[in-house]
Amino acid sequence: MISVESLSKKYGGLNVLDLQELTIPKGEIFGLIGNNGAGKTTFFSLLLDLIESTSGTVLINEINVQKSEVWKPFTSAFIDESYLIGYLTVEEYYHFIGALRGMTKEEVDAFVVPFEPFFNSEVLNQKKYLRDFSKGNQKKAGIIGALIGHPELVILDEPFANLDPTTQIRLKNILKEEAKKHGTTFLISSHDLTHVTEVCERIVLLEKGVILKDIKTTASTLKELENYFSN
């Protein structure tokens, strides 16, 4: 699915990110984490494209990210609420988002249904425009706005952030059951510690840009990794 080869990114001559290999394949609940300026958001902002890499590339389904477009239809991502648009209804916002992918209106409704208890009767039809959303509203809005059209590959920066414990319980079952049930691939930044290892198959560290671990999730996963950052 995704597949990263020597790249690099620098800023007036500071490296703040080197990953000289890494592969994610295709259904894999990916979890990156790392302090404050590991490189997280560095990282996917080269996946999205949004910044220029100075060396290496990115394949996503072996399409080069740098030099085509064809890989965003299937590539989708919530990153901050920077990605809404503000000014829209989320019907108006889901609506928009579906006629991208190439559903009608009745299809983007009928596939918001079953997300109702994670909005918990607090997003749907309250008339409201999305900038006057609470961040944890505009949150849950913006995570299930990166899933209609069933995208493989879904990209979500600090998805647990301002979410109330239930509403994180429901999001990491929702996060399986659309790897499970549609093969997405998801990658997942997060501090959270806890909520990486209960949803993620794969964790990989990174510390001043370069990977430190690329571990498989196990039961012993959280206290290797509480471990690490204690020291």
The other form holds:
Amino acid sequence: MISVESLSKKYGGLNVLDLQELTIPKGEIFGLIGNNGAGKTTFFSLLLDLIESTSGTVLINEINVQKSEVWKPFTSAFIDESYLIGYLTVEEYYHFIGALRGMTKEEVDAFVVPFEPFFNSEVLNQKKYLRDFSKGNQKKAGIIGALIGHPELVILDEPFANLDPTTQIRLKNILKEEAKKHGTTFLISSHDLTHVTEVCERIVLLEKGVILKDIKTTASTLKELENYFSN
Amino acid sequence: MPITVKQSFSLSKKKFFRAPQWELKLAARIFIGFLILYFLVAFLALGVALFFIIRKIFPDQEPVSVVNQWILYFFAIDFLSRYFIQNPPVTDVKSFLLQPITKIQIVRRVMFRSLTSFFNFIPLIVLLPFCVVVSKENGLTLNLWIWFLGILTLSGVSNFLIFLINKNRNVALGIFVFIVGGYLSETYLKSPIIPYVSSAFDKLYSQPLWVGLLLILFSLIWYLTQQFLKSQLYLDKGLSKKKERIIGSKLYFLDRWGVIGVLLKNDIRLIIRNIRARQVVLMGFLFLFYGLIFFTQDIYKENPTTLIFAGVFVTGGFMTTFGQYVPAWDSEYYSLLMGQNLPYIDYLKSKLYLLMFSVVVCSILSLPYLYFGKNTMLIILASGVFNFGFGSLLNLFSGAYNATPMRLNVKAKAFENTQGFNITQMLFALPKLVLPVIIFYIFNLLIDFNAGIIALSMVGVLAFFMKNYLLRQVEKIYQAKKYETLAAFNKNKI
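Mind sharing the form predicted together with the partner chain? What's above is the form predicted on its own.
Next comes the full complex, this chain leading.
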């Protein structure tokens, strides 16, 4: 699904990201962890062609994201609130995203119905604009927005942050189910080691822009990571 | 510990110099400084001239008395303008709430800051020179200066009354009805209401002790405002966000035009649901009346080239005010758009169609200018065709160079409108305005009026037929500037 070759990003001579090689197969739930400044968001921004790499390339389905835009129809992301349109209602926002993915209004409406337990009656039919939502509900709205139209690749930056415990657990189930049913590839970053080890099949640990660990998740992974971070 | 003026000033200074792109803002401030200077000089000149104008038109009346007849209208209009524009400066109050500062100190800071509003300076800078001239010509009297003090006090009352009525629509409506009704009844029915109220100002002049009443009134309003604002210093009261009604939810008919329709739908919602956008559109609408300044004056009849200038403004008001901020309108969610299944060309097309549509609407709305004759109408229509075909593209082109983000739902204050302000935009304003004038001028000079009109229209028509090619060129610039624009839009996230 994704292959990265000698990808680097420098700001004023300082290496923020330096990935020699990274391949993420289709259908994998891929977790990215690391302390602040490890380069997680930089990596996501490079994948989405939102910043220009200093060197190296990102290929999504063999498409160089900097050269062509045809990766966009099957890729989606929710990084932060700037992925929401503040002056729209949730429904209008979903219709907008859906329309860009070739779905009708009715198809979009039908698509979001199964997510009602996740929304906990706090997102749909609220008669208010997204900018007036609480941070948590904005996040819920944005995450489901990124799933509209079952894109092959979904990138979520810290999806668990700001969510209440019930919603965090529901989100884990949604991610697993989407991956199982539709073969969706997920790229997730998180500071919550428990959640990441539970959801992700593979975890990459970044520090100062370099891959320190690349592990298949097992029963002992959580312990291993906790040990790493406590030093 | 009370917050001192020095501390307060130091905070404002830091806010300014540490803001992203403060150099640009500084340039904008300097420009606006000149603008303020211009107005200052204009008002001062008005104040000086006022005495002589009155003496010429009403030679047998006392100048102050003549001013008194009109001052009520001034205060009414002043009050209405404040109602629409002035906001209590409470935005950065929240961060002070948890500091060891008493609430009353916070409230006083807000109230003192509100006194520095532009509106409070108008009576000062107009009436001060007026009073100086009156003193010089008619002799220095205490009555005059107490009257002056009284007027300033009333201006202060007006300043705080705005806080107290708290955007109450009925009060504003009442005042509007009062001005219009008062004026009409005075002119047509010779009703004594307005003169009666105005005579109160004469009283103030002849019996200066009345100023005491005004000072008491001011103290009362000051006290009430202080109490009111203090009661509002809670997150769920004055500092809360108002719940908004959803408007413009039924625009789904636009969906039949595919992606372009979907984007247009968003733009319409953007315009009607965001304070900043509404302000800009209103300004564009006001440009429709810009022609009245030019077309009503005979001196411009001989000089049609100047009228082209007016025509470009009349038909392209919205196009310019909205178009100059084109990618910036979407700055809050530009990353989303860039990651979506949305080719740049479609994005630009939807904006282009919106601008073109606005030119058509403005041209239709300017049909009443036919009253000023066939040539005036031809000038407007030719400018419209130029704007439709070429001006719209020019606006998109200049937008590529404007990477100053826009905060949509924040009001721009008078003279603080530095948001999205940009020197490059100023430079781009030149071709938008000067180019059509030059085209017309050359053909009008070499051949005749009609040739000028045809030439100007032809540029628009040609650009229209080449629009796909031209738009591709514009798209290339947007593509090339994508990362730069994104970085700028995301850097200023607050």
